[in-house]
Amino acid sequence: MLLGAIADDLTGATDLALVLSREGMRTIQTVGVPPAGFDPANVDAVVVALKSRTIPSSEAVRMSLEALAWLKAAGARQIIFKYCSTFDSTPKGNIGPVTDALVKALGTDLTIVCPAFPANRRTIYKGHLFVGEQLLSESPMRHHPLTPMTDSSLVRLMVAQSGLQVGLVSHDAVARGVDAVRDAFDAAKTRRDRVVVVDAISDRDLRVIGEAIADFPLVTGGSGIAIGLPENFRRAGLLASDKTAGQFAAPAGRSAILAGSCSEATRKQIKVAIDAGLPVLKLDPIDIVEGRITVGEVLEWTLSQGDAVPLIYSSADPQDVLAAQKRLGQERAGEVIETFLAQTAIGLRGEGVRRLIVAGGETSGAVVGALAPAALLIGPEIDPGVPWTLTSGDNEPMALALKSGNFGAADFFLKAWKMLT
């Protein structure tokens, strides 16, 4: 293993894992810190997904240090602390406190803060973070329910959150290339900066910065900062230049789709699948609560579909969701569906399903929690941000595609299978 990453949420972890995989690293993602004995054989990068963005900072620090200890023990030569490209955090953290703790634990004299992700229109200029054409503080992020971002200056944000001295490497240096960035790092060290915000407005900038930080034990930023890192390992002869990352032989077995997302995109995908003739079973939370449908009945229905790919969904339009929420309460309605779909996933695995698509972020979290694979190997990308993954650490691996509700083209449920060999 070459590169280890600590991500502060699950979908952010997948995002980073995809960047590394695209750049030629065989990458796995784990949900939480893996058990001590878990051996990440034959991989170049491991991304540990935590859920530490908005929890108390002492807890976030504890979890991150635990992840660091595991990654170091597994052989990681460089560590990325990955957070959101809109720097989602509160004045208390957790980006600052976790960075401070990782800097201390790794004994490094300088690290960078670079959440830029130009492909998603997140850029940094003179230390200010932009979302598209807007400053972060003028973007919709200023109204975020958990982490409202009302300042765009990454230097000020880090000063507020971190106990370390914070500086800036501005775009003038980045535009001049790798040597100029290295000189700027040396100047920062002379000033006794321990953290520097680095400007980046393009992927070219990220590759320049990536080369300049080849020997940094710790890098912090968004997924974008990973773009230039795999090449460092390739240059050092540690990473093969063939692009076999992102490929795996999918296990043979039955296929199925579970959808718990009520997003517009997922409902459209369901409609396209129905029009194409896929057998469907619609679940209603009230039927579940009142015992009119059981997991056993769903499995029986699934098995009676022969070779066709069954689609089991609870996705409903906003009025129906509201009606169910009125009857059961918002939280309970969600939980009922999530638990039912998670148990269905376990049942499907028991019946020989080895290829499974799950639609919905929370729904995916519930299903992965129930299936509890030790890790997910990142495979081919079906649509932007959604890869096939292969569970590992199990005797019987499964191909899983975990789709955030709004992701994917209208024919996602039809075309995804074609990418499995």
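Having seen the form predicted in complex with adenosine-5'-diphosphate, please provide the structure of the form predicted on its own.
So it's only the chain below, everything else dropped.
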């Protein structure tokens, strides 16, 4: 294994695994730290998916260090700490505390912060993160129920979270090329910066940055930062030049969609699916708590839809989310939905569903945690950052599309099925 990655949620891990696979690395994704006896032979990269984005920072640090220890023992030469391209976090973490812990554990004198993902319109300029043409703080992320992002300055965000000195490598240096970026890193070390935010507005920028960080033990950022890393191993003669993707054969069976994300993108996808005539069932966390809807009733409804692809969703507008949180508590409201959809996924598998789309990072983590595959094999890309995956280690494998709430075109729920044969 050449590259090891620690991702703070499941869909982000899948996104990163897709980038590495597309760039020619034989990549697998594990759900949590692999158990004793797990053999990563014949792969170039392993992405360990954690559920650490919104848990207490001390627990996120513990889990991340456990993943690091496994990856290092398995032979990883470089480590990526992967978080969301919208830097989802709170003022207390968890990105800063985990970065600090990994820096210390690896003994590195400098690492980068670069969540840019231009393919999904996440760019960094003068240290500020943009979502499309909007600053992060002015985007729909400011209403996120768990990690509302009200500041777009990555430098300020890291200063608030990290105990390390934070600097900036501006786009002026990145635009001048690899040598200029390396010079900027040297200048940062002279200033005693330990973490530097790096501007990037295009894939070219990410490839320049990727080459400049070839010898960094630790890289942090979104999945986009991985675009330029495989080529470093290829130049060193450690990675085959063949970039051909592996074959992907989806199992036959029924199909379904589970959506727990309340992001604007997912709500649009639900509307398009409804307008297209997909049968839908909306869940309310209060109805679940008070017993007005059960998993058994959801399964019965699903089976009654015949060959149609049913959409089961809890996604709601921000004001409805706040109302549920006020009634049940912020954490409880989310846990109710995640647990219910995870139990629904188990029931769907038992009823012959073998092709499943799941929308939302937290929801995907809960669903895959319940289904408990040994690993996920990466398949074809549906939209930037979202591939089909195939569960590994199961007697009855499933094709899963695990979509971050903010990702995917408006017709994602309709077109994803066309990629399966």
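Rigid core (definition): largest C-alpha set, two forms, superposition within 1.5 Å. Not measured: the values here are computed from a predicted model. Positions refer to the first chain, counted from 1.
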ask   = When you overlay the rigid core, is the Cα of Arg267 off by 2 Å or more between the two forms?
value = yes
request  = Classify Glu300 as shifted (yes) or not shifted (no) between the two forms, where shifted means its C-alpha moves by 2 Å or more with the rigid core superposed.
outcome  = yes
key: Rigid core superposed: Leu129 CA moves 2 Å or more between the two forms   = no
ask   = By how many angstrom is the CA atom of Ile346 displaced between the two forms after fitting on the core?
value = 8.3
key: Cα shift between the two forms at Val358, which is computed once both forms share a superposed rigid core (Å)   = 7.8
